[in-house]
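The chain below stands alone and is given as structure tokens, in the form predicted alone.
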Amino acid sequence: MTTLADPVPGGRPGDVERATALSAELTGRGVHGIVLAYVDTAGIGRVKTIPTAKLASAAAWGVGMSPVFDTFLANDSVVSTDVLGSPDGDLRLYPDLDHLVVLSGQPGWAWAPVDRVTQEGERHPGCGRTLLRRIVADAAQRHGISFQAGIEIEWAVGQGSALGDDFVPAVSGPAYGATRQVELSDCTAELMAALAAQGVDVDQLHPEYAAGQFEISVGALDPVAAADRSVLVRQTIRAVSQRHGLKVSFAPAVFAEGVGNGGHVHLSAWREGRNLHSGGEGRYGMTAEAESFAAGLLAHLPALTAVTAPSPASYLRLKPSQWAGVFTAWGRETRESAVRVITGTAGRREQAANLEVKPVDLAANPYLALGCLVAAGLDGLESSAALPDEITGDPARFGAEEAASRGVRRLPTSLDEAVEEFRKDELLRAALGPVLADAVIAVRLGEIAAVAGLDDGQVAAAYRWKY
């Protein structure tokens, strides 16, 4: 479980001397570094790393970085707000010692994720990480309700060997096939220890569809360790990828056709240890709150595309009947529906089941996505909206009458509307606050500025390999 206390100057209570044990414990273990990871905006993971013995240090004091990260552009330009993207300024980084791992597949390092502080010893504004466990404390305060969550990840493996930034595929085989996952046994063997010995259980590792893809699933955690758990596990694939002679790309879309890079979010909300997806008289045995909650998700998804969709590059892989969810539509085990129920197997259903809300991708900063899906939720069970009714198969099948008549919507098809959306939602804005919601609005126009004039293929190339 994470730590719902914020960081502060001189460090909480014991963090000091904790973080001087684990300094020492780390040195005997041969760990010389620690990699100090967030995400910005953009969704870029940004890093500072310190030496093992300046663990203590940090934990009470924090490493300096400039909050200028919060306004750079994927291609590291940088844009700016009425209070973000000037030279001025400092925060501080503090590790979360509790989810400090070592990193099996970079030996000598260990990794933690990080809370940004001002000086002054205040949450920054701008902190994903820190806005997500507001977010998460305020629903189990208000409403008493917890969350579980879960991130898929999925990849393209290309030859490291390649020319320039050519993206040629590392295995031959057929999507889902045995060919490929004999081609890429050696590597994905070692991917699957490295994780188990930094304590992250994987439910499932295989091939997915697209030319070199692959899809991991790893178990659901509380939205800020799952989060945490999406960045160390992007972070451990391509280390151990590149140590294979490997090159990977979590961009939404490697190529302009085709299908692209998921990153869908499972989500279920509990109540003093009940499962509100199961066991309800709503459908499919869903409570009242469950229903509501998934009414707030479709309720706000255009709006949310601009978080969890927030490259130019995710227009191209959120396309109709290529299972990215890009209708306002919701269905049992229907994965062209935006957000697709999943009660599980008769048996298991009150662990299991849960929403998967599809029309994400890991160009989403994984702190603000989870955020802001939340809020989404909450708003439709605060408000009892009532759940549309269920649509089974393509909603693409549907014309603009039929569709309109059954609450069927197109989602954004560019980051433009997009943008347009978020501007338009008053609800996503005020959970992420004015100067992270301005950020997002100035980072979003700032990627959109920064492809103007480019073809498919090209803006597809742009980002191919910042992800």
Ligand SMILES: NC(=O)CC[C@H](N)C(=O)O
Contents of the next structure:
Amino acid sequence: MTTLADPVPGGRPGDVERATALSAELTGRGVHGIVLAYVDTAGIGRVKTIPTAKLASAAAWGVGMSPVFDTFLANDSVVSTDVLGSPDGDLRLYPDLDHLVVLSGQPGWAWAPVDRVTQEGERHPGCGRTLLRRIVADAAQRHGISFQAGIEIEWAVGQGSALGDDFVPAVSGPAYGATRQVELSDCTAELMAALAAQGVDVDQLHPEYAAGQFEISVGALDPVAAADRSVLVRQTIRAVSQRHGLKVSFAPAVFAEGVGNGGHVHLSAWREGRNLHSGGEGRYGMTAEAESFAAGLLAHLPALTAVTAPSPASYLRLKPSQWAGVFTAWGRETRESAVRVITGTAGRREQAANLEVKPVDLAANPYLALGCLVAAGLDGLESSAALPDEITGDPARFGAEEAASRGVRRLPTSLDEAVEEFRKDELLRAALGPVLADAVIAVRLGEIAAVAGLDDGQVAAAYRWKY
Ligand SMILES: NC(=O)CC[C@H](N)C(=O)O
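Can I get the form predicted in complex with the ligand as well, since the one above is the form predicted alone?
Every component of the complex follows; first up is the chain already shown.
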């Protein structure tokens, strides 16, 4: 007979005692259930929920969920690889108690990201969260470097129930317009309150460019926490909006034409409390290591798009001159190159300097995206890669010859091209490990097949309400 006090196969020491105390506290706070959340390879958020009283059991033994979701597509059909996609087998979801949050946006619920572990208590090679933690730990060990990351969130607010397919913007008025702010005043105020109560430090919220579009940016955290936060913030935006009779789409392209929803990533590398993107001898105060890190990102970006822009709909967004950053170029405060060097304002550079990577959207699994971005940057850093010249203005103005002479490449224009680049990129495949690398390829090919024969409008519609 085992008890909850027996050694835990997949959980962390001390978690059972903690979870026991926590579940009593949560019950006292009116929390009835806990959402256990992760993101699959296709970028779909998947969950199980447990009653609050089962938290200690979940901390001890995990909660069962099939590994088959690693090769689920956005439309819930399944593809397979050599090791994934089988209807057999099971995994255990272990809530990370350090990141458990009472959901203000969903009264009666708490939320926790999970690590996925085998029934034997071993790391599941398909778990993106575990992978990101290892990539970050490895960087700390090998280079003494830690990272700060933040994922911007853009979304479109539509009218009506989640069942209708069409998108009817819930707000009117111009981009960045005061009218929209007023129209969504109650909902956004409640959102701010919910996020604050959930410990999310919001930097800004504003009406964005596209129809019904808003954007929120939040403070930077270590990469695993930043990815968790991205999932939590979206859950909260959706929940608060729904309470106001609104539905939201984080899809890369709500419509085939026009500006889409990005999920720009802000990333900075630090050593012993010092920001490597500030106070250095390189351009705009970058250290040599930060320049090489940026060069690594640029070099791997064509392949990275298979992870950071993983949906057929991502390529409706990734178009020139729409601030999505579709060229392998960098510049200070540029909005059309893939990598924007942000120096921060004078007086705040040491805290604020970072790199913004733009060809990322919210169909991306944030754990895999951050893991691959860090791996790509570190590849540049390790090889002391040279950062090319800065590009100012919109690279779309270059003819083919000038672009080639400046080393500027257009990023993949389709998911097929992105997969081809990814297949060739041994570094990224190794960073993900064979199981996840194969899953990425199989799932992307599955998505491509799922939209074969559809026109752009149909592709946008197919993914409009998936993310
Ligand atoms: N403010 C912005 O940078 C807009 C970003 C743009 N919506 C994108 O798709 O990336």
